Amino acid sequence: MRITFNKPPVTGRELEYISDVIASRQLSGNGRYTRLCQEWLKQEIGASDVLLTQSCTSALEMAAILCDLQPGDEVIMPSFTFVSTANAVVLAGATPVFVDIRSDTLNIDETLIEAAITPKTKAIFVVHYAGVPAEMDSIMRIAHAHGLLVVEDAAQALTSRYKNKPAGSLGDMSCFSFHETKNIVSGEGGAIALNRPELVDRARVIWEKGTNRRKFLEGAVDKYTWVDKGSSFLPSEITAAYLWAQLQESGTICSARLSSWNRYHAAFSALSDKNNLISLPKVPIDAEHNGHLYYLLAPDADFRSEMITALDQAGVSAHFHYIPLHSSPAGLKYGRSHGDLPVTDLISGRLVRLPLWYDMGSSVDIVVAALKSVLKI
């Protein structure tokens, strides 16, 4: 039996809700299921408002507009992230400024942020890697001291918590993903959470293609027109219907993933005590993650490649992760690094992601056994 890397969850009511949308004949966005999802997310995060988007990429692009990024502006972010974090900034004409990550959580190193701030700095984009929240108290103190906006790229972190506060509730706004590789899925899909009330009205306009359509629907104006930047960010009702079935079972889904994550961690903790071939994820005591991703760190890039190949031959699909943005062709063209990024360079060559999905069950044991064989333990 081959152990696939990912298997998107199905909770049982997705087809029922999608059929309901088809029967209603309202397939475009901002219908009943969109509103149900947005209200659920608003309550979960504690946000002033939440808007569904076609992807987390779309949510980040909305955030860049809300930050009012202009050519010449700079945004501080980690290099160890998906391209969408930086693309949103580049599309606005601004420059990503890459700083290094911490060696424990693989999140942005908050101690390096202040030195990277210049008069051109407009915002900080923070990534919660593997669903483990970054050190947000320190980051928010720095941002407030310098008048900067903070956007949480919480693509992987729905239901995670930092000091008992929901991930995504700590910055000025936050962006989530419901891509099929995430805990809660809709195929493609995302959301932007607005944590400052004064951002809500403009976000609604941007979301509605730059028009004041909402005011028209509320009867505040007799016709709607183009008033600001915007784009077609709304997902369809079919996407929202699938997502609603997932959100209703989010506790069960994340609990199952955490159970598999903990089984991995217990097994590999015993292995790492016997040798120094692998290092394990570290979760700070004040953080609660959602079981999104389990990774191991090999001693070097060559050993990592050998591990992935050997696991594949044993029927287990394991993968590396991000190629650092600061050394990528587009990163060199559109961004700049603040100093060297030695941790990012080292971690990116050592990291192996293991299969993890909802209802994985005993497949965890098969992966553990395969890795023991690869490591000859």
Ligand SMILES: Cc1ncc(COP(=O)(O)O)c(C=O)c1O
Contents of the next structure:
Amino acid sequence: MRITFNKPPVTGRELEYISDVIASRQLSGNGRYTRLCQEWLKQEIGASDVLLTQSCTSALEMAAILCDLQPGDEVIMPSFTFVSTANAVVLAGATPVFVDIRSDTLNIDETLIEAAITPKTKAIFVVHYAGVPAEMDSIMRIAHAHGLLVVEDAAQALTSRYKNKPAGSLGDMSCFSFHETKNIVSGEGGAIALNRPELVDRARVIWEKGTNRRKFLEGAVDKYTWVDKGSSFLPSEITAAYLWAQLQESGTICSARLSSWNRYHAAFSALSDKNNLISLPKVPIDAEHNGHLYYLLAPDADFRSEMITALDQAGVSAHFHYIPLHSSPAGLKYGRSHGDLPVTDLISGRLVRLPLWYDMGSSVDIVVAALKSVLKI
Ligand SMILES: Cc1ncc(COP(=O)(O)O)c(C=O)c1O
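Switch over from the form predicted on its own to the form predicted together with the ligand, please.
To see the whole picture, the full complex is given below, headed by that same chain.
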């Protein structure tokens, strides 16, 4: 039996809610299920408002518009992230400035941010890698001292917590993903959370193609018109209905993932005590993660490739992560690096992600056994 890398969760109510949407004959966005999901997320994050989007990519694009990014502006971010973090900035005409990551959490190294700030810097885009929150207190302190906006790319971090506060509640705005590889899924899907009330009205306009349609629906204007930049960021009710079934079971899904994560961690902690071939993820004491991703660090890139190939031959799908953005063709063209990024370069060559999904159960033990035989321990 092959152990797949991912298996999107199904909670059992998805079809019922989708059938309800079909019966209602209201398929476009911003209907009942969109509102249910948005209200749930708003409570979970404690945000001023939340808007569902078609993806985290589109939520990041909304965030870039809300930051008022202009050509020439700079945005500080890690290079060790998915392309969408940088693409949103580039689409707005601004320049991503890549800084290195910490070797423990693999999140942006907050001690390097201040030196990367120039008069052109407008914002910091922070990623919570593997659902483990970045060092937000220091980042917010730096941002306030320099008048910068902070966007949390919380694509992987729904229900994670930093110092007992929800990931996504700490920056000025935050972006989430419900892509089928995430904990809570709707195929493609995302959301933007607005943590400052003054951002809400503009965000609603940007969300609905740059129009004041919302004011029209509320009866505040007699026709709606084009008032700002925008796009069609909202998902259909069919997507929202699927998502609602998932959000209602988010506690069960995340705790099942966490228990598989812990099962991996206990097994590999015992193994890494016996040999120094693999390094394990580190979660800071004040962070609570959501069991999104389990990875190991191989001693070097060659050994990592051997591990992935040997696992594949043993019937286990494992993957690397990420190809750094600063040295990618588009990263070199549209961005710049602040100094060298040795940790990013090293980690991206060594990281192996292992299969992890919500009801994996004893499949974890099969992966562990396969890895033991690959490592010959
Ligand atoms: C850190 C990060 N940002 C953004 C995204 C993009 O998410 P989506 O596929 O919902 O656009 C991902 C997806 O994997 C991600 O990991």
